[in-house]
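What follows is one chain in structure tokens, specifically the form predicted alone.
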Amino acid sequence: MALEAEVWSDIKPIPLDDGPDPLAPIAYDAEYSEAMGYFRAISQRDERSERALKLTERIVEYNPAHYTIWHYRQQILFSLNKNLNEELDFVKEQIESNPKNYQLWHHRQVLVEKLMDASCELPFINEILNDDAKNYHAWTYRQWIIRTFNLWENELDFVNKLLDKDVRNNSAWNQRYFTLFFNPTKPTEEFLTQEIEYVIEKIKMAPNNISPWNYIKGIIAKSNKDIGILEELCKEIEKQDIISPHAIGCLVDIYESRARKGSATDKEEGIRICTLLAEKHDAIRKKYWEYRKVILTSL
């Protein structure tokens, strides 16, 4: 991948300056070092040309996480009025090879924001999530697309399909909360009641998955419901001899809520369960449950 000498004959590359006594110099590939030398030279003079564009392409093939190169490439694309849809195709190929590269996703976001056209984005993100349904970068980008272009309409259906496929997809639970509460159209109390019923059924499928527990508590906090509505679920799981620290911990939340209203019986029960969690069922978070026990004792 050596650079064409005749194309760069007028440029003197600037070598990397690590100082007089570098502690741990990186052994860069010779061709990459050469390309970076030319990049330092052209960026110093702010050259925005076809050869500069090709140079950035070569460098990101070596190092697709090089943010400075992507930023400079954007400036060239805009200055030369290049076809940004073609650039989206280029970035699509790059992301398919490096799906968890933040710089690539950000570059795509810059392009889409410039075009103000997201018509291809959700299908593209779906492809990436189909390979890895928990790709943080894809989800972050998806949320930006939805909020920027007001594409809320079908998102809940999309999340439903993911959770039907894998109830333990914690990214999908996060997206579900985003879809309900970051949408300008807020959910009604009737909808939230139905949503709680939906989540309870999902929790029964995987009572040791923390995400739906956190999700349902978030739903209750956003509604006019009392957390006590989860007591039946928690005790049903207990009767099935399933040890779920999340279900047991939810009982602590319920009893503390009642203790704050003056119930001495619930206060004592909450303290007992904190001890049980700290010493037996959730010892890895022993200090947390001891802290919750202190709070209950002080009520």
Second form
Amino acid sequence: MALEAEVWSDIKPIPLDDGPDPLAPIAYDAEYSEAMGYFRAISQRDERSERALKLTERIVEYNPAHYTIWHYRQQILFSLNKNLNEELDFVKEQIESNPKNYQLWHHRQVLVEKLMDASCELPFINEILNDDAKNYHAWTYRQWIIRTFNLWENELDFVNKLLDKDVRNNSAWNQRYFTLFFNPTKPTEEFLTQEIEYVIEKIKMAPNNISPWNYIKGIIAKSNKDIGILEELCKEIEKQDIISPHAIGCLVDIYESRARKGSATDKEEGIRICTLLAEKHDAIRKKYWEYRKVILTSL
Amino acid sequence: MGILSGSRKLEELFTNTDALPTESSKAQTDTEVSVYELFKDARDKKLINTIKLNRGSHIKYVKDGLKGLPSYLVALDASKPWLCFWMLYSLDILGDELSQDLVKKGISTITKLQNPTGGFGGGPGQISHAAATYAAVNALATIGTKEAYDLIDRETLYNWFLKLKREDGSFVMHEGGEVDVRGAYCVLSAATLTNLVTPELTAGTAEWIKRCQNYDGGIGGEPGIEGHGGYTFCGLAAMEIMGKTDLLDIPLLLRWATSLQMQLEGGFQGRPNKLVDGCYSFWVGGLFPLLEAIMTRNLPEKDVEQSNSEVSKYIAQSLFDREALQEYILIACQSPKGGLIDKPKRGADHYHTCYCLSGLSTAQHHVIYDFERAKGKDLDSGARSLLWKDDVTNRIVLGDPNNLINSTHPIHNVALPNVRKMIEHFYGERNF
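Could the form predicted together with the partner chain be given as well, to go with the form predicted alone?
Below: every chain and molecule of the assembly, starting with the one above.
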């Protein structure tokens, strides 16, 4: 689709100046080169107009990572007092076709910051996470929305649903931690006790799933509890003849914490299971477990 | 160690899904099957000791790219310095000396990216960007001539760096742009190479990065965000530049990093329960030389000198499986047409070529921090970057012995001698 000639008749496009013999030149489509030529000309005189706005739209459709164009587009939008809700619809479509692009998500954030209205945001993010529940950009933006607009209330329910769907979704476990500990209202002792029970149930469903193991150790450390409370769980998994390097690794942590307080039997047991992990159950991490063994030995 | 020569049968290495398949575990199993098939073939044909890095075809792939790229790569039109860095670095690390012609073109290409207001943009006339500037400085370091160094306008660069800084110590990627840990790393790495690190530039940054470390030990893009291989590299390297790694929980970070090496694939994932990807060979594999140096530094003096030499001995070796990572890169990440890839069945691109090779270099070489020479000296960031050296007694080259490529710098990811040359240019002759 060529640019309308009469709209641009007063502008002399400025060609790309990338030197006499540039490295890795891109074989641009003629229309992109033309649009960029006009862009160079109008940005030089800082023109903020309807046609400039259309031009930026054309360029980002070619290259949504063109951060300079987005930055310019924002200035045009604000100068012309454009309806930013329409722009939200535009960027929504863009994100739907390029969900892993820094510039698009940032553009949306700039708009919402200006509008100070997040009413459409969570449903929109949900839609994106529905396609890819681990989209890093979507989660980053979601945390900004929740924090900025104080939308903590239903977040735990949302996380619960995602974990019911895929208990291995590490992004959802991370969001759980965010919901509990970045919320200005801190979790009560009673809540934390229930939370630990919830995670233990999730671990039992799939003991080889690393995410809830990391999470439970994280909340234990955060709330200054003793990691020994996980011993029963680890032993129960062992008794069912389930081999889980995470369960055995957790026992290493437990024994090490006791060995540091002087327990010789825990030290011995810790060394024994480090060997088991290094030689048998987690051989890819052989050096790591041997290192943990040496630490235990030195205590 | 390694996968094919390891103690366990290949067939035993599939992830145990605990009879509860979910979207994550299904994708994981599919990936394992595709890598398994390649590994099984290599095992059956006993290729492990002869497997080759297709150096010639990778060099050709890069050189073709330097000549020109197809129209669909317009999506990289705001990443020109990256293209220059990925390609020139790949040639350099593969041992293909840059021709005079490439040096000349490289300098003229990057000259056009610098803005009079400081920093480099993603293309001519584009506003300056922290990642573009990092890539431009690394490309110039790789070119490695006085003319290349001197094209950098350090005064405007420094002033622009300060404009990116926010009150909480973090950096935006460009004026009006997003904030994340990449900003801090890109600014500080470029500032180290050009002798622009000052207390003014780093004030509050270490404290901000500390807030980005997660409950599992990984570092996320911002406080609260999930730990991620790329951001963790940026965060840890930035802390090392500032000499502030003490603020991080290093044992937890070590555990997180080791947990990301895949037991069947041998490569790294970027986050727990995500899929292996060749680029994390560097972003995660590259954490280990840094961790090793930090952990050695943190050992109590008495442990090093007396009884606990066992501990220091164990720290003084890379705490990941260097053979397994090379198996993944060499068997599963080489495109038959040249260039390297994310995972089997994907096509090559210049980003993955650069970072698979950086990862391969990190697995082959043992690059260590020279504590002997550091002793008793007051060291700035530039001096600390000079103290990394290639420990030639601890090389591991999987397959054909000719697979050895050049060593890379654990902080800047530029070939070691090129970092030295650039730092000596901007700081003056150094006695290290």
